[in-house]
Amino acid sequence: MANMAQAIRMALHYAEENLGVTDIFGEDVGPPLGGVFTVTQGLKTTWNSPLDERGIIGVAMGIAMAGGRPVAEIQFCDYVYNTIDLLKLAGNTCWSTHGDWNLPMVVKTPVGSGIRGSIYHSHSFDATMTHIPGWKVVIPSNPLDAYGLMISACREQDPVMYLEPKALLRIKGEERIPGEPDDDRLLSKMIDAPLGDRSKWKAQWPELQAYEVPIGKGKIVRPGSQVTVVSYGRTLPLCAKAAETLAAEGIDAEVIDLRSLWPYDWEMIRASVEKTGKVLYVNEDTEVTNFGEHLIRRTVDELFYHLNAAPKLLAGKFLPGIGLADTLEMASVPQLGDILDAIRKLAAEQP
């Protein structure tokens, strides 16, 4: 099975061959590195930008305005914050021109903890990005969804922020990408650049097929009847594992993978909460002004009389950064044990 990095790479290849993607660029995105996480190795439209995040976003906007379809990368989301004003302009272009101008551009950036990146390579960006209207925002939790969301993003006429959970980029999926060979070693030989001299290497792409995950549609990862758990990105697999563990204790948790943060699948959340009467929102962004707080507000506003307990949020600590030491990083953001405890406590609450 492909890992998430390979899945995104294959989706980008499909997009440049079939969906009109004209430029895939950013810091170290082109040869010889092919991206710091190897996500862009072997792609034909890649090129290396200067170390200038504002320049990357500005150029992407210009290419899109001129009729191209770019995919721009900010190497780590920690460095996208100095482009906020440009992201705002990109988001309001269609609205402010009364639909006369679209910006069919994708910005991709790795997010979150899990690689011991310390204070400069561990931030989340989901809550901040959802504060910028005019963008669609997606974040996969497995390789197949990563492939399908990238293809959907590259079909959009307006900007899409594609958040890559860096802790999951090397995790293999449980379902094959359409067109992926059955032999994992063969796939690696075909599309992973060798170590050393890569000057003569070219990727040998499998016959990939179209597969889309509709932006705005969540997925029920595990059906349940007692507690709803809503998550995405790095914490989603932890939530699914926690639910399976707690089933042996008689706690039946339903786990929803949002996959898209804007628009998001409120109807799926609504139906689940109406069924279970309890909901826990889990992500690793800092807990103050967290996207989960918005979901709690809407849950209370619209589903108050269906609730058997107050909705809960489990999120990252409100800290300026994440420490380098394992213990500091793991204490800063939700881990499996934290999720198990939070579900147990919520399941035990009586109306």
Contents of the next structure:
Amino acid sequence: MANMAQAIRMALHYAEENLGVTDIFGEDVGPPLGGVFTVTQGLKTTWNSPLDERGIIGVAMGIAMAGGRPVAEIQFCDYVYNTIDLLKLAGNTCWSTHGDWNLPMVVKTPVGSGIRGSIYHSHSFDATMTHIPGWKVVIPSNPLDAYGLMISACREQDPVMYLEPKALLRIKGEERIPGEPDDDRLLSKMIDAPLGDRSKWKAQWPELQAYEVPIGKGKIVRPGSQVTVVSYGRTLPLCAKAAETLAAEGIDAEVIDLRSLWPYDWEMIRASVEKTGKVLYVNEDTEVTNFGEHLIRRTVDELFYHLNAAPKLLAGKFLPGIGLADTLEMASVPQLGDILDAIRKLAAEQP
Amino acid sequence: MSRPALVEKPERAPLDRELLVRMHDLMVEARVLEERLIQMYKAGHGFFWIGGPGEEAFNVSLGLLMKKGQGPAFDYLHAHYRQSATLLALGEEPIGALRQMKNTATDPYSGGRNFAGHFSKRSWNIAPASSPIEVQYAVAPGTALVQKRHGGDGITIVTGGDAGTAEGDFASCLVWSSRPANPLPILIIVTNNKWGISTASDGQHGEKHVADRGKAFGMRTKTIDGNDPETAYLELKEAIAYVRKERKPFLLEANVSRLYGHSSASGANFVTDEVDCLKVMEERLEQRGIMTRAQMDAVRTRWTEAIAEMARQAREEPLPAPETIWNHIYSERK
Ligand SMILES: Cc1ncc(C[n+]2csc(CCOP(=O)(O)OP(=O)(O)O)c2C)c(N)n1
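Complement to the form predicted alone: the form predicted in complex with the partner chain:
Zooming out: every chain and molecule, the one shown earlier first.
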């Protein structure tokens, strides 16, 4: 099975061929590197940009204005912060012009911890990005969703922020991408750039098929009856694993992969919480004004009389950064043990 | 003994009568429009005024020289908030600006959402003007890039003030427009009025001319007198022709005046110590016997009456309904 980096690459190839994507660009996105996480290797519309994040977002907006369909990359979301007012501008262009202009553009950027990236390669961006109206925001947790979400993003008429959990980019999927060959080594030979001289190399693309994960739709990863766990990105597989582990202890947790942060699948959350009466939101961004806090507010507002326990948030500590040492990273953002503890505690709570 | 030959720049041919008369008419229209907008603001028919009185010679010329239309075959304009004269020269009706001042539902640029002078008109490639200074310089290379790839002779034009060039987006524009991998057909304009809001440029900017910054990028550059209508027209014509044909960037700095201060925030009162390009134009027309004082006064009266009538109409129109705040967050154009 493809890993997430390969899955996104294949989706981008599909989008170049079928969805009118004209420019896939950013720092080191074009040859020879094809992206620091190899996500853009072998694609035909890639090019290397100056090392200028504001320029990257601005030019993506301009390309979209002139009828192109760009996919721009910010190399690490840690470096997107100097573009915030341009992200705001992209998000308000349609509204400010009363619908005169719209910007069909995708910005993708690796997010989160998990590769021992220290202070400036471990940031999350979901809390900040969900503060910027006018965008759609997605974050996959497995290769097939990564493929389907990128295809959906490239069909949108408005800006989409595509967050790539960097800890998951190298993880292989459990479900086949439509068109991907059975043999992983063959896939790698076809679409991974070789080491050494790549100047003559060309990707050989499998016959990929359309597959969409609709923006705004979550997924029940594991059905359960006692506790709802809502997560996305790096912490989602940990939540799924925790639920499996806890099943043996007699705790039956339902796990929802939100997949889209804006718009998000409130109906899925609502139905689940009405059933379980208990909900834990899990993500790794810093916990103060965290997206999960919004979800808790809405849970309290709309589902109060269905609740058997206070809704909980397990998120990253409110720290200026994630320290490099293993001990520091582990203590800063939710790990499997933290999630197990949080679910156990919530499941045991009595009104 | 032979003396070195005097290398004299040939005097440029003056613009022909019809063009000058047309430019004058547009300059008066733009001036009267801005003065009406200021009056509306002062009478409580708007919350804020900002605009371009003092830049008409340059901005009218720009509008007359643009290739108007939609899509990459035509010129894109990424303007700031002092560009009304360019819009009028392109053929825009002044009532739109009045509606935006009054923030009516009929405001064609923002539906009552944005300040005066914040134009947007996709059908003519007029990118939306927005308040954050200089962002348009980061966006403009994107449209130019598509135009380069598209072929044809459409170009991108970006405008803004001198103080804003201290922002990184101006440097971004210079870098992205002149990448050796793909130089772009973009006319980068700076209208230099020597002020930020209240901060004089000479205390903040060590470069002799803003335009000199383009030289480091191998760009053609020029600093011109934007208050002289003929100079402005001819220099713009030359710069635009270069960008259209060569598909390369040009950095043009135009020295202009700011005749009503920065905006309503600084009072919006007429200043008498700066060159008034409309006066320069009128003196020239009179000197050359192209128009008489009486004829020029008649032009002003005509526009004053027409625009006053439009302002009356705009004042009668309803504000946007509160529930419309939810419209257009996303595109309905699928
Ligand atoms: C990024 C940003 N910073 C500050 C402001 C507030 N502001 C509005 S206009 C202005 C001065 C702009 O001067 P200049 O670029 O020379 O243009 P001018 O208005 O003189 O034409 C300032 C500081 C703003 N709108 N955007």
